[in-house]
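Just one chain is shown here, as structure tokens, and it is the form predicted alone.
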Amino acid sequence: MENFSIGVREVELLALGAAFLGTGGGGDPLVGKLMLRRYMEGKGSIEIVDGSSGKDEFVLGSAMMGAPIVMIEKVPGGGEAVKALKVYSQIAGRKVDFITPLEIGGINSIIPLIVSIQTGIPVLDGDGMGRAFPELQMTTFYADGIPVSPVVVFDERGNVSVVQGVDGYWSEKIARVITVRYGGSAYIALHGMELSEYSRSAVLGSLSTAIQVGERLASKNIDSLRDLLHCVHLFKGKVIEVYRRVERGFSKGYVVLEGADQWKGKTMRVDFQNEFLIAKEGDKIVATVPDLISFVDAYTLTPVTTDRVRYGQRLVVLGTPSHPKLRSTEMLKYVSPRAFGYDVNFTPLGAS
């Protein structure tokens, strides 16, 4: 991988790249990529670092947490996760020489870079999922015993709150409720960590990769796309029924769809805790956590996230392999079917 520089064209494709990786979660594209771009407004570009350095830097995490459907209405300002950082860095006595998205998802692809054009803090080609989770443990920084805390909770408001939990779940569930307090999305700055450390745990390459699918949205190319991510046609059709709710500080619900074209005459449910879990054609699972189930429009290739889904709509459902990292042994503690409460085992995509 090498360094590379983001503009305004590589904003467009990486909103897109990144809804689709998202998983349907993540935060809504558009709210992420209109702030940035006003951010952009006669800076130029932002740096790019490939991340597989083993310098003795420190890296730090930056983020919004919340319910992606809440974060349309109370939009943000694009200020708090720098002040989340700042936070952080006088808590931790260290210089942030690096910032890592935690997730590839629509908006938290996108604050990191934010925050680096308002501070000049170069961004890392990578993260830790390569894709979207909704809960703070379920990164390969994490299953690779890097702390999530301290974590610092930051709203539109100037509130400020620091968790230290004494895990990677009490921290989600301290800062969760918080996050719930002050309004249902806040912004957070967490995982410090060496850059040796980062090289070691993260899914590296994947803000590039993310700007990879975006160009093969764009042109509409579903073929490159398969060639590029190995993804497989899962189903495709009318939704016909939308469940969702708010609860505990995630968006909960499902969505199913009628089936058409080779589909026809079948049905497909989607469970979703922010992100697209679990998908069943009528009584068989076809898809799970941690591959990535991903919906976009059948005529345009758009992707649609879990907020923007909607009766009527007809939808290709594509599910992608996900990273191997995410499929270690250790990392399926936190992202299996079974992390989300379903008594079913991860069956990778491809195995019968």
The other form holds:
There are 2 protein chains.
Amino acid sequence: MENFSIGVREVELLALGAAFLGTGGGGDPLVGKLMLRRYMEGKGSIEIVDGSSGKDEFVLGSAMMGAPIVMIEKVPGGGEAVKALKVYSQIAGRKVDFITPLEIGGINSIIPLIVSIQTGIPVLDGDGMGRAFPELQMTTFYADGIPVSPVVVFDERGNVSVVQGVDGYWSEKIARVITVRYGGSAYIALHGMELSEYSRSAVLGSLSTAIQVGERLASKNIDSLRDLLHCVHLFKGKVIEVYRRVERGFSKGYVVLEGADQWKGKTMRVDFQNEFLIAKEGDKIVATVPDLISFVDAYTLTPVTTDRVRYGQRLVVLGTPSHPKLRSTEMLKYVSPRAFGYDVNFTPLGAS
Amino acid sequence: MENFSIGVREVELLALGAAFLGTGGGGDPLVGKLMLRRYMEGKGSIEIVDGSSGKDEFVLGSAMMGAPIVMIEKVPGGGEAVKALKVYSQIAGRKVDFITPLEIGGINSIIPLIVSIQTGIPVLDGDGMGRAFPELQMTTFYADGIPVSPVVVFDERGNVSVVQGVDGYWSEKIARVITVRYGGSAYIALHGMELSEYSRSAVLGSLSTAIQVGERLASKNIDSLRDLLHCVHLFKGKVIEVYRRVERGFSKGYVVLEGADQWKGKTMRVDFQNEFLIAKEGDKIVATVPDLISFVDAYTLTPVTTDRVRYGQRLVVLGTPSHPKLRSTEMLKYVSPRAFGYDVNFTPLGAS
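One more: the block was the form predicted alone; return the form predicted in complex with a further copy of the same chain.
The next block holds the full complex; its first chain is the one shown before.
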């Protein structure tokens, strides 16, 4: 891997690819793209840096927290993410050398780029999930023993809270209620670490991958997408039911599809908590977290987030094997179906 | 006023008096007393310092947050309050010279004493309410422009959150949801200020007053209590209805009494949010915040908190005119009946 710069075109592809890898969550990519465009005007390109080696540099995660559907209604400002980073830097007494996304998904792939434009701090080509997950402790960083805390939780009014949980679950729970109290979304800075820790723990190259996924989706070439990600065609059909509620700071619910083509006469149900978690064809589970379940429009191949799913849409459901780091015993404690309350083991896509 | 030391006996009187001045809230005094006894064993006395003059010394508030009924179920440890103070001191980069109670009421008059025993830091003879109120922005300190934030919110597991709200209301709202998430109670350190600010803003002498109130209650001398506080006999009767729920971190509800003696044939309803807020005889409002409404057992004169009120108890309801600082235009913004959602103006006791 090597360093590279990205401009408006790559950012658009990144937003598209991240919406796919975000498996329905991570916030609407359109919102992030609009934010970034505003900040990029006349500012040139953003430096993306290989994170596979390094030593004394300090890395910080930057993201939004909250139910994506709320983030859409309160279009984010961007300046708040920089303020959150500055508060973190001050508390830690460390200069931030690199910013990392925590997840690949709509808004949360874009927020680090916006911070980069405003601060000049480069972004690392990697993240802690290789996809999107709904909770803070669901990262390779945390599975590798790197603490989530302190978490700086900032809102657009200027409220700042700093959370030092006894573990990742508590950091998540406390930061979540603060986010809900703020009105449903917050800017967070967290997971400060040495670059050497990052190199060992991150899902490396995930920003580059997202851009490549975006290219293939934009060119409507599903075969080349399959070659890149080894994804599986799980279902094709029409949305006949959507149940969605915002509960304790998450979008939760399920989608039911009625089959078309080779799935005619069959139905698929997909549950979500911000992200798609588990896909069932009839009574048979065909894909679960941490593998990626993505919805794309059957005609345009545009990824469809959990918040944008509507009755009557024609969709293709694709399953993508997760990064090997997500399938480790330690990581599965945090991201297997059981971590989301399902009494089901993880069966890797492609294993049966 | 002058400095003095208190021992176990004075602490018991303080707990009793604070329960009266706590107007039903502030936590069960028995719990605080038991905690303090444990810490006082063999440790001698606690130094109480006149806070009416001073300059460069740094004052910090120490308290518990949460619904008192939860504090009773999770008997507090005490060491956590010291840890909250230490985190505050570190963040502020200031040595804490004096501890102040924020309110006079069951647990929250005792917590500063427990911190004092463990740290050797003396306690100031004063507070920010001269009684108890349920929310953080309801202090003379805040009315006088001294910021509530940062608020260190600590729990018995070791979770620490630091809240910097844009104003006192936001500090309250954020610290409250964190407290609820912790399980309903938390140890807080807040309202750091210079002693010169304290001297100007605090309700001075309120710890001494609480001890005097305790002496008069212990000797069952209601006339001498009336001489000290100028309190009014509002009602006497039997509890015929109690409605109580824990809602968003508060104990809320009302009590209905059926009259005895000169109130025979009449009823009184008293609403509360942790503390008693408004007392009505029939349709007529006879006392409201910020004046103090206190319940005492008709036979023993023991104060009865909102959590301890039970069907069938025989009670006397006393109204005590609030300290002049609580009746200022600025302070009434935060503690008048309107601040609690009642469409009623404050009519001072003794004014009609």
